[in-house]
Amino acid sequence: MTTPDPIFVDPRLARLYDAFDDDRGDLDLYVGLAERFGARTVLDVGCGTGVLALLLAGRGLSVTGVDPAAASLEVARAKPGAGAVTWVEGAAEAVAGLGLAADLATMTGNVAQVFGTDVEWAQALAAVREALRHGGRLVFETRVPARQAWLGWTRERRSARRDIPGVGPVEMWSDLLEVALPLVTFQQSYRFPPGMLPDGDVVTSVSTLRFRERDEIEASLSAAGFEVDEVLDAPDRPGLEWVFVARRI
C-alpha cells in the first residue's frame, strides 16, 4: 500500500491544499467525459479534499470518493454538499469489496503515479476493474517523461503565497530532491505565520512520483483486464501529460 504523503495526511497542511492549487481546469476534462459516457455512478480514486467528486455529485451523478488520507477526507466531508457523496477512507483495494458496479473511475492530478512500484500499480488497476461494471471506463493522466516536469519543481519556478481564513499568510516553495528516474522526488515546505506552529514555522511534505513511457501503461492496462480506448492530450496542460481512457473487457 502507498503511504499518502505529508500535504494529504498532516491536519494542518490538507486544510491548505485547496488553497495552493486553486486552479483546477484539469477537471473540465473529466466531467465533460462523465457527461459523454452517461455515467452515473463514478468511483473517484485518490479523491483528496473531493473537488471532482463534488462537481460530479452537484450535476446528480452517484459517487464515492476513496483515499488513504483521513485529513484529506476531513477537508472533503465539511464542504457544502458533501453528504452527497460516499465518502472511503483507504487505499484503491479497500473498494473492492463495496460491491460497486461503477460506469466510471478516475485517477486526477498525481494520482496515477504516486503507484511507485508494478506491484502497487497493479494492485491498483486489479481494484479498480473489480469496481467497474463491465464495459466501464477508467480515465486517469500522466506526465509525459520527456517532457521533464520536474525542472519546474524549483524554488525559483514553483513558490506562491495565500492568505488561509484563521491562519493568516502561508508561503509555498518546492525543491527538487532527486531525479531517479522513473522516480522523481520532491520537498514542499509551507512557512507558516510566526508563533502558529508549536513545534517551527515551517511544515514540509516530500514527494515521489513514478514517470511511465506510453508503452509501459498500455501493458498494464492490458494485463488489468482494460482496453486502452483513446489517449487524450490534456486542455490544460497540452503536451505535457497523457490522459488515458481505458475500458473494462
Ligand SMILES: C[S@@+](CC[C@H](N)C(=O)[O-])C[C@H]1O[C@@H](n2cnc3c(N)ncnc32)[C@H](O)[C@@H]1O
The other form holds:
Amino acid sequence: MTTPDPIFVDPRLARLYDAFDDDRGDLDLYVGLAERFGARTVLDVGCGTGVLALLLAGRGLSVTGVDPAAASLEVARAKPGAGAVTWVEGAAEAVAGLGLAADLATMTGNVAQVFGTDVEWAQALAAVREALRHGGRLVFETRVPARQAWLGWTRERRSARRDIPGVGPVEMWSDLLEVALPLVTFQQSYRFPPGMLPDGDVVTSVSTLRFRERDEIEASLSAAGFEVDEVLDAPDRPGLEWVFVARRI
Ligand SMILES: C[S@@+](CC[C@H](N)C(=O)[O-])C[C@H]1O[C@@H](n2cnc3c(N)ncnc32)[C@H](O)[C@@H]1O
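Starting from the form predicted alone above, please write out the structure of the form predicted in complex with the ligand.
Every component of the complex follows; first up is the chain already shown.
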C-alpha cells in the first residue's frame, strides 16, 4: 500500500490542511456530477479531512469516506455534520472489502497521483471497481504532465501564512526536491510559533507524486474494467488537469 505522507498522518500537520487549502472551488464539479448522475451512494476515496464527503452528505447522499491517514480522519470526524458520513480508515486498495455497491466513487485533490507504481494504481482501480455497482461512475482528477505544475512548487512561488485557531500564525513553503519523471518529489515545511513544539519550530513533509499521461490512464481504466465516458477540464484550473469520468462495465 502507498503510505500517506506526513502532511496527512502527522496530527500537527493534518489540522493545518483545510486552512492552507482553503479554496475548495475544485469540488463544485464533483458535486455537480453527483447530481447529474443522480448518485445516492458515494464512496470518497482518499477523503482526507472530509470536505467533499461532508458537502455530499449535507445534500442528503449516503457517503462513505475512506482514507489511510487516521489524523486526517480525526479532523473530518470533528466537523459539524460528520455523524452523517461513514468514515473508514483504510487505503483505496482495500475498499473492495467494504461491501458497497456505490453509484459514484470520487478521488479529489489529485489522490490518483499518490499511487507511485502501476501495480498500486491497478490495485486501487480494481478495488474501487468492486465497490461500485454495475454502471457506477468513478470520477477523479490528475495534473496534466505537460503543464509542469511542479515548477510552481518552490519557496518563491508557493508560500503562505495562516492563523490557525489554538495554534497561532503558521508559515508554509514548498521546495522542489527532484523531478525524475514520471515522479516528482517535493517538500512542504511549516513553521509554528516559537516554542510551541517540543522538538523545533519547523515540521516538514516530503511527498512524491506520479504524473501519468492521458493515454496511460485511459489504458489502466480499460484494463481495470472501466469505460471512459468523458475527460473534462477542471473549471477552476483550466487546462491544468484532466477529470476522468469512467463507468464500471
Ligand atoms: C491531497 S490529499 C486529498 C484529500 C481530499 N480528497 C481532498 O480533496 O481534500 C490526498 C489524500 O490521499 C490519501 N492517500 C494516500 N495514500 C492513499 C491510499 N493508498 N488510498 C487512499 N488514499 C490515500 C492521503 O491520506 C490524503 O488524505
